[in-house]
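Listed next as structure tokens is one chain, alone, in the form predicted on its own.
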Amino acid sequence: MKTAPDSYENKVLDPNMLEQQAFIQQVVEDLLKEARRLGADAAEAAASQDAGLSVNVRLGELETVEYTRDNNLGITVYFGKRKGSANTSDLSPQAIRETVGAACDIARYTTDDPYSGLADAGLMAVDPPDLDLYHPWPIDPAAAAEMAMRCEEAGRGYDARIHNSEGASLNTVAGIHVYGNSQGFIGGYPSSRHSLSCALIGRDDSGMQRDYWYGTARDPSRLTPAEEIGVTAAQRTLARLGARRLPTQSAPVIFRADVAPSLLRTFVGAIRGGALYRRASFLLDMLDRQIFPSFVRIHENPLLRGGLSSSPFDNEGVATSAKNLVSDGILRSYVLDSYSARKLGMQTTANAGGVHNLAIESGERGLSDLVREMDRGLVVTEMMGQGVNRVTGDFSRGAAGFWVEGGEIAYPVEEITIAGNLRDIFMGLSAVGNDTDIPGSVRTGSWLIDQMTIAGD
């Protein structure tokens, strides 16, 4: 068996990422060859390696510096319709043999599953495009700490009521990922991700409050400036001082753009293949049916250059492409990998591993416009707990935010619960704001919902 060099697992990520990709690709090829040697009818393998730096500061002092280097190798083998998988973080030749052997041993004891197997060969990505995902950041710990300190200092110095800090953190990571299978597909690409965050504590006569802000990007030159992140964290913290309780009532609710992504993720979870073939989703059998108002369009764009979740192929090697999940308010597509697609008698939607650069079409009005339109109600800026039943659609979560009177923010609120059913929440979506400049891989503005239950005193 041709193997990667014994020193591979100790190799630092090379500035020449083409060389690094060749090493990782060789590991994947070796996995597949060993699977064939042991008699597997089919196999798929993935290997990755990344390295990064994490720096944390607090109250103007350096707290931690951490270098990370992670390896991951996984192999799935098929003997007919019997499947076995194994993983390791050791990329040495011996580990390759042992990991493939373990997967084969597992497969021999599993039962036949008529839906298991590789994705269809005709769906594999051909000549995947370069999506501009790799921008390494050769920042040293001293410079990283200085940047994090500037971020925290800007926030702490913004107002005398900012009296404490949970610190600021800078993280940078870059690596390579390769996937291959026994149908002849093998592909990989390098990527990077960088982030800076700050969390602050404010205090006045009413008590203490905490909030944070952050920035994240593939390219470090596109990170939000450190001082701006710190000031935003301070402003968000100060806005929460003096929070009150609310009486129980029904009222319109705005999910601000930084919390609205959780609604989109809940929606995606309800149309995933696993939930559907288990018949454990409130959106079961809703394909080609109205689930949102007619103005709503929800889509993904895996091929967005520089996107935080862009990918030319999914975790099974299937070519990705832009598509609508919802258009004209109608559910147009589920989110399927090849296994769940076969269970449902459908074709994979190239979503093995999840959705990519999910977005909802924004409207023309900003958050302040939505607040004026709402006139009286609640703006949600934080949600707590996991009170979502994806089988029934029942939704109940702890929340904090701001109460609106006369189309203006009146005061902050806390220790409340918002509740409803997701079917009603989705159909009750009145508008989506244009305040979409929130860092992250989900793009959405604020959501205005026409009515929800608000539980308080």
Second form
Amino acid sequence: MKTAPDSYENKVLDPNMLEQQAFIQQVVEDLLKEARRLGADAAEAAASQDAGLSVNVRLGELETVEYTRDNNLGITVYFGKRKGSANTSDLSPQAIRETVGAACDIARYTTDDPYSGLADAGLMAVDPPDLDLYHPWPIDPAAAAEMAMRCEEAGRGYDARIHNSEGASLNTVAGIHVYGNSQGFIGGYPSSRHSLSCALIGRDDSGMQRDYWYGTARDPSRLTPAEEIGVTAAQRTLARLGARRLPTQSAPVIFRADVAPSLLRTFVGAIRGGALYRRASFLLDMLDRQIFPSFVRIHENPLLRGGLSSSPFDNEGVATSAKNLVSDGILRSYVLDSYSARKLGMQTTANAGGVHNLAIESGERGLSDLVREMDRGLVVTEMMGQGVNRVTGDFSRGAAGFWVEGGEIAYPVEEITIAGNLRDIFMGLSAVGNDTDIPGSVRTGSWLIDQMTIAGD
Amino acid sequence: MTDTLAIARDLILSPHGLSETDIEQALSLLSMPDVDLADIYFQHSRLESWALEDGIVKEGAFSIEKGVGLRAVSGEKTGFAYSDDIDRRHLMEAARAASSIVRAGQGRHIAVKAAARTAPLYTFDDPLRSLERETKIDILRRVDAEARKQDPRVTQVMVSLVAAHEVVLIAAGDGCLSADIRPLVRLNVSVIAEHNGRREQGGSGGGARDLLPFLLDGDRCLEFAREAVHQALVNLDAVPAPAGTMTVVLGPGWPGVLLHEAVGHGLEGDFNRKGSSAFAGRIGERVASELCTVVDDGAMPGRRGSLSIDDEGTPTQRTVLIENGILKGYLQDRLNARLMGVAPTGNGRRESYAHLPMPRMTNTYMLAGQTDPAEIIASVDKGLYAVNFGGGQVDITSGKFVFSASEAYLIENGKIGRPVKGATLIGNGPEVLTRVTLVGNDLQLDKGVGVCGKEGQSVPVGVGQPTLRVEQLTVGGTA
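Having seen the form predicted on its own, could you now give me the structure of the form predicted together with its partner chain?
Following is the full complex, with the preceding chain placed first.
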């Protein structure tokens, strides 16, 4: 067996990517072989190796240079219907033996679970498509620092009230991920991810505010220009200065596009198999029933080329495909892995590990149109805390944003909460904006909700 | 006293063919002429976890995490590299990469020596081996049975048990070698209760830097089961929480998450050096009522947030943050202490060898006051009594913080009334403690399940407080 390719000089652009992939694939095969040797009836294993560079600058000076380099391997073994798992960051042959041994040892103590096991062999991604996810960035620390400095400088120079900075940071990572199981499936692919972010602090007579902005992409050439990120961070920070509180009241609420993904993720959390078979979801037994107004369509597209969350197969090797979770406002699919599917008497939806490239169909109007339609209410631009009860759907979170009067933004607000029940919030969605130009893997415009409780003074 | 350094050497250096000469050479590569601070952090952690659900032990997992992280600091600049492979070649490569932030030159020779010993605050024994596997499984089953027998409305019980053993070896830039052997155990139980078509959840748990029998002492683990069921049943009867600004009485113990969010993060040295905290430049000013004294104490024996030495080798201590309402001090790691011209406080912490250290809290709590907690509740005409919380969050620049109640009651005419649904409470960090008007004599620390996240790094922490009466907190209900 070869040792892993590694060197700090060429880590970002690895000219031996195929060799590295072969090495990781061999690690997975060795894991499965060792599991068989120890008498496991079935096994599945995953291994990954990533390397990257992270550079931070602050106030025009280099602050940190981090060389990142992460290995991981994990194995799950099945003895009949009993299972055991183990993982390690060490990819050496000795570590493989020890890790598989530990998983087998664990499986002696777990209980028979009739629902446990691998996903059906017939569902495996036999011929996974190339999704164009690998665009390594051979940038050196000096060039990365220069780009981050341009980003921060554009933001700091935008307005005199930007008096301080938490800095700008450029991150790049590339690596290989391989999954295999004892049914003969093995698949893997390289991927890369790059991001540039900036956080700025502004001040006026009312006090200090901080905000940030970022860009992220698989391909560095598709990253938002550095100066644009810096300027957006400055604009977002300045817009918060002079924030006031609000009186306690009920009012319509717009979740701006950059906070709306949080609502979509909460929705997905409630239709995940694990929450459903535990009866720990506010969307229990809602399949084929209306949970959003009829104009709403929510879908995932795992096979999007170059997508930030694209994947040709899920964490069990099951081939992924595009599907609607909601159409005509009706819940069309749960989000299941093979275990939760068996518990529910259903079929896996290729969502072991989560959803990929989640999106809600956007409307035709922009944010300013939604603000005009709302006339008087709250635009939420930040949410704080974890106040979401997945079992009941009760929602209560800290918020900051803008108050709207006469269809126009009147002033920034902070130190308030917004509350309601998610079933009502979802049914109260009256429009989705076309302002989908937000970073990240979730695609959505702003959401206009007919009414929520705002707590303040 | 046990020689933790010898144990760490045997576990981390010898098996990988490393000697003190290799450490000296790596330190020398890090210590280029312009470098002010350097260190090497070796880590070897093992973790075992078990999970029960539907009455059966469904999952068990074992993991090993090991590696080494090297850092070179020059002024405000830091170079950092790490490796999962602990061997000579990777050590030297990482040292060269980390020191590449400064101009190359002749590294200083650093002689390695043992640091002054610090008395350990916890056992060096291995929690993973502190009970037989059968006994671990039996704990899960007993907790499950205890929860189910409380009430027929309990429909789901999930129990998890985690034991971790972490050995760290730190070579500071001056050549001082120190080591720490850190046990950590935790049990969590969460339940779903269902009645008349309504479902609610409840949760509890606890842990310590101790061995697994800690969870069995006084049937502690069964108490967690009863608490989780109690919380779920209370919530089955809960009515919508009020919305608006009102007097809030916070129970003792875990509600101290208030202090962690409202003041703790804002007093971390990095944010204050950079001027990004709402507390920056306010030492000596009044930031709380004179009833309030808040400390961070990493040196409490066996607590989840405790460390014998921090992740930079500095012995932990009790740091007074607020004394009788006056802001006294910040929490410091080495880098920020040096740049601010103060001494480190033993708060330099990192999630692992693959992360850079920064100032973090340990066990943060408010000292007890004079008032009987029953009197505090009786003093409120109309308000909220919040006894249990989920997590919280803070914007350290604006000072705004939230924390979410998971068990709360109305107070009416000085009496505890109906339970209300969970609600988020929001306030302004530099102001909220000035509105503390009564402090109970019932200081409690939390049960040992806290995790703090900062800049993507998670570390175990503790919180605590006595019962507090706070005026004019905003409660985010719907009623």
